[in-house]
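Coming up is one lone chain in structure tokens, specifically the form predicted alone.
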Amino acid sequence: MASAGAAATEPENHSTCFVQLRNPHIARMKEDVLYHFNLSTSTHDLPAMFGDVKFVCVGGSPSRMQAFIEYVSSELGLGRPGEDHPNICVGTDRYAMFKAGPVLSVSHGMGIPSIAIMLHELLKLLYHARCSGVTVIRIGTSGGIGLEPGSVVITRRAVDARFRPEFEQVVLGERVVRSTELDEPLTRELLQCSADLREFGTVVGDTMCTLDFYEGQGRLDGALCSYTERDKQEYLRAAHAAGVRNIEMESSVFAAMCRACGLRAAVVCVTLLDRLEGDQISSPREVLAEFQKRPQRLVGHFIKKCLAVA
């Protein structure tokens, strides 16, 4: 077993670190295409385009994450009132990206593969641009564990199915392991943000990473079920017991290559019901919207503090 789970720990001054790659390939190629994102580095002015960006906030859907961007731009002041946020990726229907200010606001789809693939485009975009002093931040949904629905979860490392803080993943038929362990001080930030706006509960706790919605979960609706309502409660019990609070299938993959790189980053996502319950989301729809809000009001009171600070 190869493991790269040694190595990124906090740079002593963020604010002036420069996005750094692990593949020493890149520096050597004449142009990098970014494929799914419908840029590239001969025919797009990068560091004009991005030099400036300071926080990255992705999350699943396109809608979502052009809602956010404007959000943040209103609260923020960051343009004209009613401005328009257009896709820069336009071009391309894999991820949307919108952009105001210093925030960048990415899709990532579903799931470890997609996320994956734009974070290795991501982080090229971000290292071609020159920025530096970045936070990446993933906003998002999940199921709870013991947790009221509407419960926002700051994750304080990602584990996957067996309660371990890694990422593993097979390159070139070797097995390569990578800690998911998050940023402490910006977990304490936003938990902090959250305290000051005293709008929802808030809680730190470890999250689960898996590879599918349905069995992988422990759910008893899928297609394929071969386990009792029993023993999906004893393993979600224990989940419980090792400190795991919420679940989604984005967080270990995202630990891993932001920390790989440098990067300080958090995963804030909100229960939208609680696994030890039920399965399937029963709120009505208007409640799930407001339930959706809340980590892009926490994550935006997040930048907004840090702005006023800089």
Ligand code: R2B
Contents of the next structure:
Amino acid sequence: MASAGAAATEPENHSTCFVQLRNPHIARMKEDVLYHFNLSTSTHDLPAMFGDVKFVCVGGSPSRMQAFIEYVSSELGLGRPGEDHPNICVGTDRYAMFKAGPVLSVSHGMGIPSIAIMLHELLKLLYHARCSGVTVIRIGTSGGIGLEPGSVVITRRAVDARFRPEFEQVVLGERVVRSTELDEPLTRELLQCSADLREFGTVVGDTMCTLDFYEGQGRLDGALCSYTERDKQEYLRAAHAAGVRNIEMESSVFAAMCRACGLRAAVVCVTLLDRLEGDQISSPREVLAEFQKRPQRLVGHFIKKCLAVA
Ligand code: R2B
Ligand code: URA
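To test you: the structure above is the form predicted alone. What is the structure of the form predicted together with the ligand?
Now the full complex is given, and it begins with the chain already shown.
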């Protein structure tokens, strides 16, 4: 087994830190086609389009990421009132991307394979655009363990379904394992932002990242289930005892890839239900819609604070 992506050395000054691709082949390529974004280094001036980006927020759904850019744009006064934020990735419906001043908002779909493809192209985009001092934050939804629904969890580290802080991938037939630790000072800053807002409960805890929403998260309501309610409770309680406070499907590869490329990264997810109480997400749509805005408000406040001192 190979171990990869040892922490990039902590930069003295985050603002002057560039994206470090861990791939010697890229520098030798004449053109780089970012296929799933429908962007390329030969047809787009990436430094002109993206060189000023300092904050990248990623989340599952295109409409949520569009709503986020509209929210930060008006909240932070980044554009003219009523200004449109067109999808930059026109010509493909794989991912959607929106920009307002130094903030980029990108959708990633559901699950590790989907976010991993997006992240390869996003990290290369930031590299080609010669961006520096970038902070990347995943804002999303999750199932909580022992938390009031609507609570927000800031991830200390992402863990796998055996509670290990690792992301494992098979590369050329070999297991490659990367660390999923996240940036501790950034986690603390985000927790302080939630304390400033005083709008909803927020905790810092481990986030379990699974390959599936149903059996992978110990649900009893999928099309397949080979265990009992008691087995499920034992597993979720063991996860809680190991430090896990929520479950979602992208944090491990997100943490591993950002860390390997030297980017300051965080994961901020709202919990839609308490998994010790049930499996179905049955709260009214308007309640869920309000819950989903909580990570956006927290991260919007964080960006506002950063820009105020910049
Ligand atoms: C949270 O919600 C999605 C599943 O409903 C998944 O993308 C995730 O991580
Ligand atoms: N997203 C998940 O992955 N799990 C949940 O329980 C809720 C949202």
